[in-house]
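Below, in structure tokens: the form predicted alone, a single chain.
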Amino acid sequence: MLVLFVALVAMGWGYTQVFTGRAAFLHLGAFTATIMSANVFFIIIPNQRKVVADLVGGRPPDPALGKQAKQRSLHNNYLTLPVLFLMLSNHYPLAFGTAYNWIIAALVFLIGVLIRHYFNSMHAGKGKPHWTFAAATVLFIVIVWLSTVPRTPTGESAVSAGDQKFVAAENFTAVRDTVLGRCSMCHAAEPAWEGIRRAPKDVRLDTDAHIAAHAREIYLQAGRSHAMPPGNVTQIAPEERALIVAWFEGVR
């Protein structure tokens, strides 16, 4: 179980290096659910068939098969609640919209294990380990803190040498006006959008330097896809998305 937990945390961190926090959580949920499905279809069911075949044939079944199936079933039991949370996490940006989202995912796994341990112990007649709820509460408080703790913004007012090419592009002025008008109300040092206390994922797009530093993200999220703004709440036009694409691809 410890090895499994380490593997899941490593995958969670890896996903956040490739995808946005929202996508990373969904992929981690799918990865975990795949493990659970593999436990059922490659271990639990085949072992059960072997045991049944032995019983039908009048042979003593191998107890190791039952122990192995029980172990994988227990793993699935403890992973159920974290998987449900991860697959529904799209509705909870405070969980994934932070630089510490992979740590939050790791803590969610621990909270799920603690809750399941309480009910497993109670249903097995081994008492009610109330300490699990105390531990889960502490971990939840840590999650709340991680989801709101500010992080020192990356990038200063000066444009780095590597990003100068994006600022020097002929259509940068038009792109900057688009980003400032469609994105910076959330992605700013002091977001103006109601309910946004801090720039999502600490990505600021309120200066030339910040826009140039996040050129690739702007291109992918608002140019090549319609992922941003969410639900196109700022009504970015197709022409503006095309402008972003032409700007990035022209420099690249």
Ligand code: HEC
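Nothing here was measured: the structure is a model prediction, and the numbers come from that model. Residue numbers count along the first chain shown, from 1. Superpose the two forms; the largest set of C-alphas matching within 1.5 Å is the rigid core. What changes on going to the form predicted together with the ligand:
After superposition on the rigid core, the Cα of residue 229 moves by 2 Å or more between the two forms. Once both forms are overlaid on the rigid core, the distance between the two CA positions of residue 246 between the two forms is 2 angstroms or more.
Once both forms are overlaid on the rigid core, the distance between the two CA positions of residue 164 between the two forms is 2 angstroms or more.
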Second form
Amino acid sequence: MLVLFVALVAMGWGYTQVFTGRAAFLHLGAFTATIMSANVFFIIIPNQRKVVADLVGGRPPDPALGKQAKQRSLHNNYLTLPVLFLMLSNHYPLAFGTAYNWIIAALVFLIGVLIRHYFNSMHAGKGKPHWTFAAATVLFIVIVWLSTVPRTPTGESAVSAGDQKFVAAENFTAVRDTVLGRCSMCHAAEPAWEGIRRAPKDVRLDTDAHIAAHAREIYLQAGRSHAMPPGNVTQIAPEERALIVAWFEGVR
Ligand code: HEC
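Alongside the form predicted alone that was just displayed, please also present the structure of the form predicted together with the ligand.
Starting with the chain above, the whole complex follows.
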């Protein structure tokens, strides 16, 4: 179990070195599910076949085969919840969109084990280990905390000195909400809009720094003109356009 956990965490870390967080979580889910399938096809089923063959042939079956199958089946039992979480994780940027996403994945594995341990014990008539609730809650709080720790600002995500004024404007928070809500599904590092694979024209509008750096374009494309969003697919309201105009004209 320990070896398996270390392997999963190492793979999780490795994936985040090569892929974006969203893709890393999906790959980690696929990796975990592959291990689970392999447990069934290479250990659990073949061992059972051997045991059945022995019983049919009147030979006493090797108890080690059953033990090994039970161990792998327990591994799979512990992995079911984390694998579900990882399969659905691409809907939850708060889980994968942080520098600590691989640690979050590691903690999700532990929470999965705790939850299963509770039910396994209960179903085996060994009582209800309520301490698992407390442990899972603590791990969950750590995850919430990790998911909101800001990334250390890099050159790219820091607001440049010349753009500070756009971020400092008192209506900036409202402008940012508008832009995140109406534009960033296409204009992001990993666009969520079907069919858009990278930020159109490399215009990213997903962080304060990017929004400030494109203040003038936002003003022109969505404030003064109605060029963006295309065909107003994201239904930006006239008041939101007016807000963008007021923000840019108030600052420049
Ligand atoms: C449905 C996806 C989508 C949404 C939502 C969207 N855009 Fe765009 N945006 C595009 C595409 C596609 C282009 C490239 C258009 C082209 O090349 O003709 C583009 C181009 C731009 C450009 C560059 C224009 C240029 O000619 O250099 C800016 C600036 C821009 N968008 C701002 C915004 C703003 C601001 C919002 C929100 C109010 C927004 N976009 C919402 C898809 C979108």
